[in-house]
Amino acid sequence: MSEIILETKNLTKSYGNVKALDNFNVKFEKDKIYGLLGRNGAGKTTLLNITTSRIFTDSGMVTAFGENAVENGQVLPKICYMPEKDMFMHKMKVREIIKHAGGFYADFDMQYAENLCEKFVLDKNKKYNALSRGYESILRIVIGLASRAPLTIFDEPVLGLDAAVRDIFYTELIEDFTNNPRTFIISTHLIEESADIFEEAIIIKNGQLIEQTACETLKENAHYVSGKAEAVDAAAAGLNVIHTESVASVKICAIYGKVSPEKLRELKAAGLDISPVPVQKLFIYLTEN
């Protein structure tokens, strides 16, 4: 049985009349890479901030490593959270920030941090407030990976990074995860390019968990069915249709859910085209209002 290292139970958090989280329940297992997905305002950052005691829930609880996580001095050093927004003192130099982080996390690998700085061409003598947006992200990546914390969380880790540098990050993440297994939670809007590194996707909509499943299952269960409108309507009857559109005389339905190979062959025999739904599109359809 897999070990649960982080669990939320009935988390509810409101800002005025807006419910950021609504009786939210989720479990994260040891040594997995999770993609935390949701539109702006879905509740992702609120969840991460509550998990790391940056803010507090109105009701419900968070347990981490078998203990109540709220302001727990035994638990919090096991969690490295690199948020999207500034968290470092602006006048500190990069090397000072990395040294400070090295003193907080028990398993911090300073040599690995040095190697990452070289790989990402991060100038350790620069002050934080002199870094570009991209290099701010790189500094958070360096600390997050080098922390070797049992639970490492990145909120939008690749903001401001070009495609080549993002690719270095994904490669480093997989390599270091392979050599030093631990749990990663990665919140990102760049779903299509990062989906391949996730073992499970957690999708949040309006403060509620709407899907938690293996990414491979997510992709296997999503199909476009296209053809003449009458044939598509007949084929889609009884299936979970999450999106429809028409182009000229062709109707396209996106269906989500397990469909047997026999059913897919039947649809193809009826002259319909069956094709996979890109992960980014699937996310959009599942989170539409």
Second form
Amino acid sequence: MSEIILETKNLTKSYGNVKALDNFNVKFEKDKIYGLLGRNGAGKTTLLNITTSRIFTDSGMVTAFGENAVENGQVLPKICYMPEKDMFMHKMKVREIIKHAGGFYADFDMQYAENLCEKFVLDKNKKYNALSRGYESILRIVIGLASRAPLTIFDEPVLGLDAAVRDIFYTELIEDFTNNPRTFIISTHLIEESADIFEEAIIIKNGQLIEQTACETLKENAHYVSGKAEAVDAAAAGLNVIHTESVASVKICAIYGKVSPEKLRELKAAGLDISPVPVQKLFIYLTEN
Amino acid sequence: MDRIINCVKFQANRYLKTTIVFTAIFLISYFAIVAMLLLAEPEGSMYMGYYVMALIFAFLTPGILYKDTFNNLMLFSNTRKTITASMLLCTVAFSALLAVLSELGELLNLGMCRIFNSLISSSIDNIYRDITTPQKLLWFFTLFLMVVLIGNVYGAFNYKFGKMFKAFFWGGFGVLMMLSSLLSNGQVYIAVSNAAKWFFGYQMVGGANWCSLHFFIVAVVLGAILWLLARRQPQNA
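Okay, that was the form predicted on its own. Show me the form predicted in complex with the partner chain next.
Time for the whole complex; same chain goes first.
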């Protein structure tokens, strides 16, 4: 196991009667790209806000780079968190915002920021309040990538971006990660297209961690089993069924968990169809109530 | 320390731009008003100096900028301690700038009074006789320090409690003014305005230096309140 750079222990945070995080424990390793997944209100943004001291936890602890991260002047400068919410000064020009951001991160690469602005066709002379939703996201991407912070966090980075621009982002992220390895945490709803860049997926549901695993494992461990209802029921007995649906006499089960190749061959031999579950569907099944 | 300096630069940029715009607007209005006064009422017209208007400006500017400043500096991974320290340093620099501009405004006032004999200056010399220039600068500086911090504390309360605080503050102010003028044939109003005059140094016994000390002590208390408000303040959008 490589070095842990961020760890939460028993984090609990409530808003009134709603528990946004409930005894939440998670570890992030150095130089990996993590996908933080969960439905709206699952607790993703609360987790990110707490780990970066934007808000305070009710109980529990956050450790980053081996130190208590809460309001720690040695730790916070190593974290660049670009939230989904609009926090920039509206009347500032893009150029000024990037220049100011550059002053706050030790490894900020201004030349790279300039290159990214050109690649994304971001007009540096525009004022922030004149940017469209997509370009606001682009500005966050530019600052996050150019910060070269040892821990870079994006909350919904591709919000408002078209498919082509999203593709540029994913390509840049991988390229920059290869040249300057560091830890990325990316919270997103667009799982299908971003799953390939994540090394590990962290799935949150109702403020609790329900899965933390390599994306490959996540895909390998999910299967559809379909066939006649009785045969499917018999085959699924003892397996972790995360979703079922029926069409006429055909029943489809989504199973999640390690299934041996022998077991899969056995199911096929019993006349059942076995197919992979798309990541997006798997996410929906895992997080549905 | 580097981060505090960066935070100060970030804020100073905004303060400087705002001050330039304010001063330009003031000067245009100043000459326009003087011209109007000379035409309409040539005898004994009194006009306000720079510092009176600057006091309103010094209160409003940090009050308005607080939210954006706090959010932006949090966004760039700064601790609340760094942000507050930079706000206090910026307050000192901003107050010093306004003190110098106010002294220049005083000189402009006196110059105008010499040119046009009919004008009466509203200089602080009218409050404190025989005040020296260093004393005057210190008086201005500490006064602005206090007022800018009142603005910052207002901004911090506004950030914490939002519209509720704004309604309470301005509504409460209006109600206080109205009630005090109705109660006891306006005696309460006179008492309140005397207290305000004392607080802002217009009726302070003991001279300008004591008044500056009073401003400074209030400023220190306000600085402490600012830190107490910021230290556990969650970031709001």
